Structures are given as structure tokens and as C-alpha cells.
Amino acid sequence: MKQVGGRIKSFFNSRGGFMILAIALFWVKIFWAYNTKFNLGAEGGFQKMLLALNPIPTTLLLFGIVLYMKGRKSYISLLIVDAITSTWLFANILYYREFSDFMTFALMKGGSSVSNNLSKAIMGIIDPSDFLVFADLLILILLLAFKGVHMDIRPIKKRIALLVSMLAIVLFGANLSMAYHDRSGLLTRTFDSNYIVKYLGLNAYTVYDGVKTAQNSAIKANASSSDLKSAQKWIKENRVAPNVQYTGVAKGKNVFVIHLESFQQFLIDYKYDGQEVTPNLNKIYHEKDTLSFDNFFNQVGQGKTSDAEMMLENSLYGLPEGSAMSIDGSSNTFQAAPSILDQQGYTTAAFHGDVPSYWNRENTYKAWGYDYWVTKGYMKDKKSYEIGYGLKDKIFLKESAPYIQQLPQPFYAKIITLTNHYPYPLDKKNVSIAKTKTGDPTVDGYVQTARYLDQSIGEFMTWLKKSGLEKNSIVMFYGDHYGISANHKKAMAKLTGIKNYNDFNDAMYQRVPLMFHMTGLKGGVNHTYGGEIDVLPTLMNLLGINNSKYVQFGSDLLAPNRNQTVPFRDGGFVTPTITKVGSNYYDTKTGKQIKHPTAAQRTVENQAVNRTTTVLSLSDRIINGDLLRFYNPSGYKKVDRSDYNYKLSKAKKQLKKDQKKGTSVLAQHHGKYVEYDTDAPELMTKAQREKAKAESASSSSSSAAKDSSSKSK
């Protein structure tokens, strides 16, 4: 027995033995992470076998590099390689937990534009077990430090190191071959990144993403005007005439685009603890002069909010990796809503209670043609006014009101709220509803920040009416993306009452609100299936602007006989009859998985797959190649970034000059601002806060009693 133990110790005291130990420990760690930290969806024995095998080739290749080095240097290098790969794994675990996706070079390239205020979110994401990804590294360091393993400084023959590298390549080739056997076109079609990690591993995905990022850079450099023709042809062939009944009903009206941060459709009419979570938005949703959509889906990818903005204002999809605004906003040519409306006589402005650089908006908005970009630096600010990513919504909207009143009419104003943002923190003095009790801290605070957002909207709508703007404006509300990611299925099951909450349910909960509210508008709840890509064509038709000359992939949501396939960025889709999530298909009406499709179902599946793949690839081609630089629609003037300057001093000077036009609310009220009322506790006296708290408690009690009475009937 001693002899066996001695041989084992002798083996690990050799350089090759130490490397094998390191590879074994690393494999255990990454296989553990695959199964506990990610939702890769490995099904059946073959996929599970690939999941177990795929870490080996790349780990052998990376760790095998040290065999080309001599002495102690090789041991230190191995620890460095292990530390780097472990840190990358750790970062992906945190990112995946919130976004159900893996990090990309494009995301990191645009990281500086989204880096502020992330510390709270990261602290909320971390689970103590995440640090186990460094356990193997710690074991190796301790073994060397306490002489459990001695360094072998004898040189290794180059041919042995070369054989190890060749073995790693052969094993990867075998892995790739088996992966293609189960999933053809894995690396050539737009698949979810989960597929690549599941079949080839995280390290292979990182290399794939790096190559793809480099290819995209080359595409832009080599693009030409002829590359745009296929997209224009597809758009022309698939164009659907807009709904003439609604054409121009909002012509000449002001446009408010209200961005409801992380707001999902299920919150509409949702009650918790006997209370409506969003009573103000519920009321707007059901009003006779509001057009509401209950099958409207977010279609964002890694760019999240920025993807939603890209679709809403350009009718172009976000990119499969990273944020198009962050990556291409400073250089690409766009034909966005602000520039189109500006050339129709509109003043255009965007409002946000955060810094101007977030998501690279400072540069992107110049490319989109925004006249004004009103941010936190324009507003009164104190530490108590902020939460998470900037000013709390009630304070932000109150601070925005004076600038809105200075805008010459008609104007296009996008207002981006932010309090209802992960990880959904809210100070006690602003809480007006109890947390839910799912046991998931991310989910349980969601109703509180949603209620706060709703109260902010109620105050804003009251001010719109008071200022006279409501009767001369169309107000559009939209949710930009999900609030609760797919990694919170158990909590969502409790929250929604769905016992077996699965991937299909999660796809259905990608619905977000879309409402157009305008005095005299023929409203109602529309059941058509659509997504964020369709908003701009719909809005343009309501405003009486023909969009046929622009490159837009969406269609008017009110148009009869429109195609109702809603593509998702990962290649999935929703139609009124069939939904695709990952590699599985479901009946949209029943939620049951379709394992043996009928001929009719197979036809719908194929048509939807082809449409989804086509539109995503064509849109990517336009953004990656910056193809709109080659296209000049008749009557449209290309945006010149140098025409725009968002410094506060410049904005104040221009707004003062604009008052001479006499069309702003401020000018119409002879230079007097219409007061904006808010119950934000940060702006109230102690007596006012106590009075508001008492009124809120009374209102909640009355609402609960009314609900109880209704149930008893």
C-alpha cells in the first residue's frame, strides 16, 4: 500500500502529473458550474455526454502550453492560466444569473458605456457558492506552498508537449464532429449562445465570439452599397399596407414616448395583498381612448434597454452579441425616428435621470438626430434623490417638466424611467406596498418599484392634463424588456400561480405593455402578435408619415393581414399558433410541447424559422456593415453629428431662443411654468410626509375592503 501511495505521490511530483491533477480539478469545477450555475438544457444521454466531455479539449490545450516552458516558470504559468480562466468563468456565472446569456467581446467593448452604478447589482447577484470556482486554484497553490507537491524542474521534450497540443486539437475535432451530428450548422447559423457552450464549452464559445467580433469589423470595412439590396428587396416583398383607418389620426400632435423600465405585461391588472400594483397604468390601459396590445413582446438581446431603443426608433434589431448603441452608435449612419420627425417640423428631445454616456447615448443620440438630450446634469440632485442608476422617477419627472414646457410644439419627447430596475431596491419612505413572499430577493422587491413607477406615471399624467398638453399629444407607453429573468422560474411560479413554470411560460412572460393614449383615439385592446420592431411603423402611420422609403423591418401593428411572427434575438419566435424556445416547439394556445407536428404545423414552423433567420441576419448585415451610409431616401437629409451639442449651457441658450417661436407651453403661459405636483417624500416637509402616508394607508384600506366585498359577492 505504501508503495502504491509512493508511486501516486511520485506521479504528482512530476510536471506532467501536476498538470493532469490541475486539469482534473478544473474539469470537476467547470462541469459542476455547467450543471448548477447555467441552464444549458442538455437533454438525453448524448448531449449530457458532450457536456461532460467538452471542457477537456480546451483545458488540455490551455494548460498544455506550460509544457513548452522550463522549471518553476511552468508551474507559475499554469496557476496564471488557471486564475484567468477561473475569473472568466466567475464573471460569466454572475452575468448569466441576471441575463441568461454569456459575456462577449462586443459587450466588453461597450462596457465603459454601462459600467456606472453596477456595484449594487453585482453584490445582489453574487452567491457564496460562486467562489467555489476558485477552489481548484487554491488547492494547487496550497499543495505547492506546503510542499504537498514538489516542483519538477526537469525539462520536458518538445515532442511530448507537441503531442499533448495535437491530442487537444484531435479531441476538439471529435467534439465538434459529434456536436454537428446532433446540431447541424452550430457555428454558421444564429443560434443561442447556450447551444455553443452546451456542445463545445465556455472556452470554445469565447474563441468563437472573438473570431465573430473580428469578422464583423472586417465586414464593415469591406461593405458596399450592393450589400443593402437584399434587405431592401426583402422589405419590399414583405411590406404590408398600414391601417388606413388610423393613418394620420395623430398628425401634428406632440409625441411622448414613456419608457417603462423592466416592466412586464403581467403587472397590468395584477393584484398583491388585495391591492392593484399599478392602478394608474391599469386605468390608462383600459380607457376608451387608449390602444393597448396584450400580445406585444420584447425582442431584446444582450443590449437590453439599448436594443429596445434601437428597435423602437429605427425598426432594426439589436445585435446577437453586445449593444449596437455601444458598439456602433458613435460611427454608424441611422435613419431614426428623431431625425425623421425633425424633418417634419418636430422638436426632438430625450430625458433620463442618469449620466448621458450610459449605453453610449451621448454619441448615439447625435447620430439619431435628437435636438436635446436632458440628463441628470440638467437637474437638481442630492444623494437622497438617487437610487441605483440615477434619479428616482418622481423627482426625475418633476425635474423634466420645466424643460418639456420649453420645447417648441410639436415635439417628440422620449422619457426613460429607471427606478424599476434590477435589483429593485426602494427606500422605506417610498414603499407603498409589501414585498411578495416568494423567497427570491430579486423577485420580491419587483412589485414595490413597479408601484413606485406607476405612482410616478400617475403624477405625470395629472401634470399633462394640468398643462394642457394631454389634449394635444399622443402618449405611448412601452415596457423595454423583462424584469424577472428566466433564472427565477420557481419564484415566478409562486408569483403567477403557474405550478410548473417552464421555458414556454417564460417565453410568454416576455410580453411587455404597449399603449397609445390620445384624446379622441378609437381605443381598445388589440390581440395581434407583435414586438418592439413594429413600433416605429405603427407610430409613423398614426402620425400620417409614410415609411415606405425607409429601411424598417417592422410592420404597422394595426394593419390587417400582417405576418404575426415575432422573432426573438436567440433565434426563437412566437406566432399565434406555434412558439419556439431553444430547440423545442410548443402550441401557443395550450402551452403543450409539440413532439410530433402535423403537416400544417411543420409548415408554420419552417416558415417562421426561415422568416426569423432571414430578418435577423439582414438586420445584422445592415448594422455590422453600416449599410445605411450608402442609402439616401428621397426628401430625407442625412444627419450630421456636428450639428448637435448636449452641454447644458448650449441647451439653455437654444431653448431661450426657441421661446421666440411662441409655440411652447412656457410661451403660451406668458413665461410662467405650470407647477408639477408630486408626493416624493424627499421634496416634502415632515408634516406633508405624514399626511401623505395617512392618505395612502386610508386608500389602501379602502381598496382592500372593496376587493374583499367584490369577492364575497
The other form holds:
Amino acid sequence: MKQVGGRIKSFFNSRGGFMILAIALFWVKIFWAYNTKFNLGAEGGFQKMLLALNPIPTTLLLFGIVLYMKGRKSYISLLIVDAITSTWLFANILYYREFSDFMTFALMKGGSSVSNNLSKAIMGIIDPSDFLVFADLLILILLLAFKGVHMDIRPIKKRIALLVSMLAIVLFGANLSMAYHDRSGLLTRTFDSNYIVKYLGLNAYTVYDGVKTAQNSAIKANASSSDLKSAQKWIKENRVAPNVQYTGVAKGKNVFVIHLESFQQFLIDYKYDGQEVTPNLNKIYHEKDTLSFDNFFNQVGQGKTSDAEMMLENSLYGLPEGSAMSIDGSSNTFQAAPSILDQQGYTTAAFHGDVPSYWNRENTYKAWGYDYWVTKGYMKDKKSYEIGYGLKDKIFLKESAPYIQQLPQPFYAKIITLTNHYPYPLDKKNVSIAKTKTGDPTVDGYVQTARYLDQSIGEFMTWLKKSGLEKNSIVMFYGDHYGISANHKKAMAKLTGIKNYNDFNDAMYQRVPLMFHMTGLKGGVNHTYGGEIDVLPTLMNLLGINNSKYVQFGSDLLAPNRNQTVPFRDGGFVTPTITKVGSNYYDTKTGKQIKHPTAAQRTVENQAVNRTTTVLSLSDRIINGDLLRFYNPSGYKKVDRSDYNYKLSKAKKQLKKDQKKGTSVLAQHHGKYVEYDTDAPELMTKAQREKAKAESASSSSSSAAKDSSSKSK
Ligand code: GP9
Ligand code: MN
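Switching from the form predicted on its own: structure of the form predicted in complex with ligand GP9?
Expanding to the full complex; the earlier chain stays at the top.
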């Protein structure tokens, strides 16, 4: 026994042994912090295993550096490295508590809200247990000070040090490939800093962020205001006047922007199993006071939802790689819809049932001027309330309603739904239509979650009526991007009945809904070809706000004589006559490939290619170079990020104050909330659930009886 003790002691008395002890203590500490101080959302055995293993490679690499040093210096350096990484962890814990995100170089450099807010708030947000992040360091210092371990000052062979560094790199490579196995595009698509920390660790995230920020600032440093001039020139030359018949028809109304997650146009009026999949949205689509578009395309790239948001609220394109919101949302200047409307007297708020950090919304929305960012943490939550990325839509919308009622009117509210998201899982209790039978498991649930989303919208519209909001609001719906990607052509062939569903068909199925619904609006189905880039100019015209001073690449969808080329992010496009997919051209009407274009066709092709490459590159230059920082539209006040804070306690306080204005629905109802009705089974008691089930069974049998009686007539 004594011998074992002696051996352990002599192991720790060696330099390698001491370093291993330091790594082990650091590892325990960081694992504790991951699980108690952050909300990384590791789910399932594989992600949990990665979360546990990911500190090892980077810690080994960092701590291993000291093996290249001699004697005492090496011990002191180890303590310094430990102290720096621990302080970094400590700072991140505090920052995360305030902002649900990790610290970035862009934020620190910007001297923006971080330094302001953090220094102000820091004392208030420290929890005594935070100091435990220094416990390992203290143990090491005490061990050395009280000679619990002796310093081993013998030199270590360079080869050994090199071997340790190489081992760390190999381990990191293994970690990275396991992470990619679970989440492809982790580093290129930059979804969420939480994801990178969950898969690769805090230190890896810091390095990743540092490299990105350095690349980014180099481009920005080289950009100049003259770059912006060419974009403004193009916009001016290509501008079409908006449709005056619609100018200002929704002036002063509340605006609801309803984001229909992954919702494709083909679902409108789509029937499966003898039923309409989305009866509520179909009804809205056909209503006489809904303006609908049936040739409206999504134009997103890798940034998916975030690209849609960028186009919808800025009329700027997403980037060719990654997400512009993630890459530039924390640093760039924008002149986005919320800020423009805010300066017209609107209150602005975005709602979502996920965490605030996804797609870097927490930071980007500040730059876009959102007054409120209402997310999962603002809402009642239970495990059964969530599916996939977050709260189920019915519950999310019900939970959003009280906040909506507190907003001073007029308001601009963006509501981002979530349940109809790949891979379309839905629990039995919420299923109301059979799965399709294409045999492709990620496709077959699509109609079920789309139906669920549709029911949620139905409930929301009922509440809008009940609360009186319908009368003084314009409600815009849009599908953000495809639900079924080009990787599922066989399944799409079955769903659509198109035999050889090919790349051209896939391009056509990039159509998503766009509808404006408002009491008294002159509606109908409009056939113009357009895309997400065109939404903001259209909306601004409806609201009677002139957009000509802003840098926006889209055009009013209702404008006569508008150019109907719809650029895709990969350089392809759709026009009413010709579509380009990859390097092939097709006749948009017949779907036939054009191998030998006529002179007229060639002219259309060339013009559309030209226009597409020009707008994409001009827009990219604006985002990559942060060019809007050089431009102050007259009468527009630049947004100051540090004016915004999305902490629940702050929002509650502000909303309370807001009530004094007397313009919110809540104030108009003398402080009484208009109740939101939902049939979400999670919110019912068992007895209520059974009653609802019995009612729906009896109503479906009576409608079946009606059906058969009408058939027999
Ligand atoms: C997550 C959600 C999903 O918050 O908006 O984004 P997506 O995967 O569709 O881009
Ligand atoms: Mn999406």
C-alpha cells in the first residue's frame, strides 16, 4: 500500500505527472461548468460523450506547451496558462448569464454593449460558486507551495513535448470528425456558438472565433465608402417605382410577420388521404382580402432561416457561405426593418420558441433595432412542451400572446414558428393526419408537422379576431425555405406525382408562400415572379414608407414593369421564361432543357446571368465590408446596439412602463388579458383531453355521415 502511495507521489513529482494532474483537474472543472453554468443542450449519449471529451485535446495542447520549457519556468508557465484559461472561463460564465452567449472578439473589439453592460452588471450577476473555476489552480498552487509535490527541474526531451502536441492535434481531429458526423456544416454554416462549444469546447470556440474575426476585420479594414457607391448606383438605375394603388393602404397598422418554418408553396391546397393538409392557411390564401403570390421563391443559402430573415428585413442577400447573421450580425451596421419602423413610432418585437442565440439572433437583433426578443426563456416550459428545436408551435403562440398584448401599438411583431422543421418529428398526441408513404423517413412526417403548424396558425388567427387585433393589423405570412431538400427527389416524385423529378423541378419547388392579409385589402393571387429579397420594399410600400433612400436590392412585388429575375444564392435563377440550375438552362413553362437557345432566349439568359451575379456580388460587398457604416440615410437614426438588452427582467420592467402609454391591447382591455384558446393536449388535464377526443370522434363520424348522405344524393 505504502509502495503504491509512494509511486503515485513520485509520479506527481515528475513534470509529466504534474501536468497530467493539472489537465485532469482542469477537465473536471470545465465539465462541471459546462453542465451547471451554460445551457449547451447536449442531447443523447453521443453528444454527451463529446461534451465530456472535448476539453481534453485543447487542454492537452495548451498545457503541453510548457513541456518545451525548462525547470521552474515550466511550472510557473503551467500555472499562468491555467490562470488565463480559468479567467476566460470565468468571464464567459458571467457573460453567458447575461447574454446566453459566449464572448467574441468582435464584441470585445466593438466596445459595444458588452463592455458597457457587462461592467455595469458584473457585480450583480456573480454567483459565489462561479469562483470554483479557480479551485484547480488553487490546489496546484497549494501543492507546490507546501511541497505536496516537488518541482522536477530535469529537462524533458523535445521529442516528448512534440509527441504530446501531436497527440493533442490528433485527438482534436478525432473530436472534429465525430462532431461533423453528428452535425455537418458545424464550422462552415455557423449556426450557433453554443453548438461549437458543445461539440468542440470553449477553447476551440475561442480560436475559431478569433480566426473568423481576424479574417473579417481584414476585409472590413480594406473596404471603403466608394465601394458602397457602386451598389447605390446600381440600385438607383434599376429602381422601379412601387405600385401607387397600394401605397400606404396599411399605414399605421400593426404588422405581424409570420414565419412559416420550412413551408413550401406546394402544401397550399395540397391534399393527402382525402384531406386538405393545411386548411387554415388555404383559407387565408384564397380570402378576398389576402394578397397571395404563387411565383414567390425562397432564395436562401447555407444560412437557411437566417438568410431568409436577412433578406426579409434588410433586402440584402445572405452570404455564399455560412450565415451573414452569425458572421457579421455582431459587428455590422444595418438599416433593418425594425429600426426603420421604430423610427416611425412602432414598437418592435420578435418571438421564437428556441434559445435566443441560434443564428446569432441575440446580437443581430440589437443591430436591427428590435425592442424585444421574446424567446423560450420568457415562456412556461416543460419537457413535454418541446419537440425538435424548441417549444411546440401551439404552446409557443399561446405563450407569446400575453407579450403581444403588452406591446404599445402600432407594433411590428415577427413570429418565428419552429415545429415544422426537419426531420419533422411529432408526438402521437398531436398527430392529426397520416404520414405520407414515400418510404423516406425524413419526408413522410412533413405533412404531419405542416398540419400541426396550420392548426397553430388557425388558433392564432382566432385569437387575433377575439382580441380585436385583426381589424388594425396587416398579417404577412411567408415560408422561409424548402422543407424537403434536393436530396429527396424520389420521395418528392411520389408526393408531387412528377415522374422524373429532376433539378429543374427542384428549382420550381423552391416556391414558398407569401401572403398579406388585412381587412379591406384588395386581395387575389398575384403571379409575378419574385423572391424574399422583394418583401421589404413591398411591405414598406403597403405601410406608406418610401424606401428609396435605403440600400435595398429588391423591388415592390406589386410594381408594374418590375424585373422578374429571381436570383438564387448559388448563381442560378428563375425568370418567367427561363430558369438556370447549375450550368443548365430550362424553359420555365415546359421544364424542357434549352440546349440550343434562340437569339431571343440567349438575350434573356445573358441579362439574367448578369443581373444575378451583379446583385449577389454587390450585396456581398456590403455585408463583407460592413459598408452601411459609411452611409447615413437622411432622417434615419443610426442604431446603437448598447441601447438594447433582452434579459427577461429588463423586458418585464420596460413592458410594465410601456403600459402607461395606454396603447397596448392590455391597456385597452383595462389590464385584462384576452385569453388564448388552444387545444394543445399538453396544456389540458386528462379529463379535458378525453372530452376533446370524444368530441372530435363524434364530429368526424357525423361529417362522414354527411359525406355519405351527400354522395348518395
Ligand atoms: C432555429 C430555427 C431553425 O432557431 O430558426 O433554423 P433553420 O435550421 O431552419 O435554418
Ligand atoms: Mn428555417
